[in-house]
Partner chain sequence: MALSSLTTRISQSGPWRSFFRHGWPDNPLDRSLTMTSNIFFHLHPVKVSRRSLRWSYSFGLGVISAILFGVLIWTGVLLMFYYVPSVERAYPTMKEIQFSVPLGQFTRNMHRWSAHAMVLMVILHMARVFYTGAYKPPREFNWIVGVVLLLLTLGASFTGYLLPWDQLAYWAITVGTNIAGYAPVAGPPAREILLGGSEVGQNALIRFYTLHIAVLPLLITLLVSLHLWRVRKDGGLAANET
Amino acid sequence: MTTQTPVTDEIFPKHTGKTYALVELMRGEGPMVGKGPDDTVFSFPVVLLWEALLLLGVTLTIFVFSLLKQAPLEEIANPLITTDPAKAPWYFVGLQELLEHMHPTLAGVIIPTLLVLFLMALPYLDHSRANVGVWFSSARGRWIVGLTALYTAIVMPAYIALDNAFSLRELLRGVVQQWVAQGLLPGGILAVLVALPVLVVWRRKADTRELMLTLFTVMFASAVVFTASGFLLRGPGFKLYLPGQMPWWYNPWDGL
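Next step in my check: the chain by itself in the form predicted together with the partner chain, please.
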């Protein structure tokens, strides 16, 4: 466009030969306030075809997968015989992995509660409207997310491996009180690991959105790491096995 017409003139043209007129302009808050006519198409039939295509694709994928892979059914439930390993469903197995490293109240209650509270509070912590609807907000945001994910993918497996090799719980047994060895110390280590990239980003004059990108990415990537470790690498006795060293008779995928 060479000449910039005001948005209101675009929406309410002055000379159209219409037999009706706009009587009043109101001040107000609404999703469409202050926006010009959009680059839109009729939903019919584009959106419906798009959805029909997704419906076919999704059901066909599940259909074919169900032909190839059977849902597991083991022996009848027996409260007297514990399975080895006994694992929670895959989406809770990350918490089960956390339980191996710290006090149950911290791993099973405090950390998941903090995660849910963080998610609930998120839109009230970060309410700027800049760059809404853009993946990672900006090129800088993309870098922040990428580097944070990389950092987490190194640091969290290292924490799991180190704590597995030199268990804090065992090293400090009888040295300090239980709530220090299993609560304060592992909780503090995790808090530092999570806070570190946030501090680095903050020192580089980040806005709230960039801080949230960092925090969410650390948490999301950590959840992926702990879930993968608990699901794939934990074998009989819930012991850690390197990939490929799992006893032949235990396949973690059988428990899906």
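For comparison with the form predicted together with the partner chain, would you give the structure of this protein in the form predicted alone?
Shown below: the chain alone.
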């Protein structure tokens, strides 16, 4: 004689102590089916579609521009004649301009390293999830970026012009040590110019996001100013010329 072991339901056990019941299972669509959190869009295909359109638009713009404007190619390089001035590629012209104002180690190594480290540290400095993905974060952020960019567009050209007219490395040559005249003083002046808008925003009870916006705007606008100065305003001997004062045989404005 055999005894059959009763089958127990491990998922929905039948006993009087349970506080739940399986009423019904049915196919259907709820109001949140296929939807994400509020104020979000799907990266595929919505964002991917916009990125593809942007890629095609930029490619078309470059293609049309290359048909309308010929590249200003010069004659074959002569190894016996050095180009005056020997400028770096456009993406390094800003650093070359910076070299005119301070020691090469500071302009070519320390400052670029600090900028790269700042960009790498941004996600760890500003880890707030408020207004993530929103341009400038808020209306106040737009004002901060606009006024900081305006400040940089005024102060940095003034710094270039004043240092070109009264060069610290020449005024203090033989008076103080080289690392002071070419490193400490110009680096300190540049640090003060960068810190001023940050201090003003901080005094306005700014949060971390707004402080990072200020620092990034100063960095980006300064890079644009130094690149434009090195490309458009530096002539023979890498001297500073106004657009109307550039020698007729060397005028980068003609190539635009």
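Between two forms, the rigid core is the largest collection of C-alphas that superpose within 1.5 Å. Positions refer to the first chain, counted from 1. Predicted model only: the values in this text are computed from it and were never measured.
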Residue shift check between these two forms, rigid core fit, residue 59 Cα at least 2 Å: yes
Core fit, then residue 204 C-alpha moves 2 Å or more between these two forms: no
Cα displacement of residue 191 between these two forms reaching 2 Å, rigid core superposed: no
Displacement in Å of the C-alpha of residue 50 between these two forms, rigid core kept as reference: 6.0
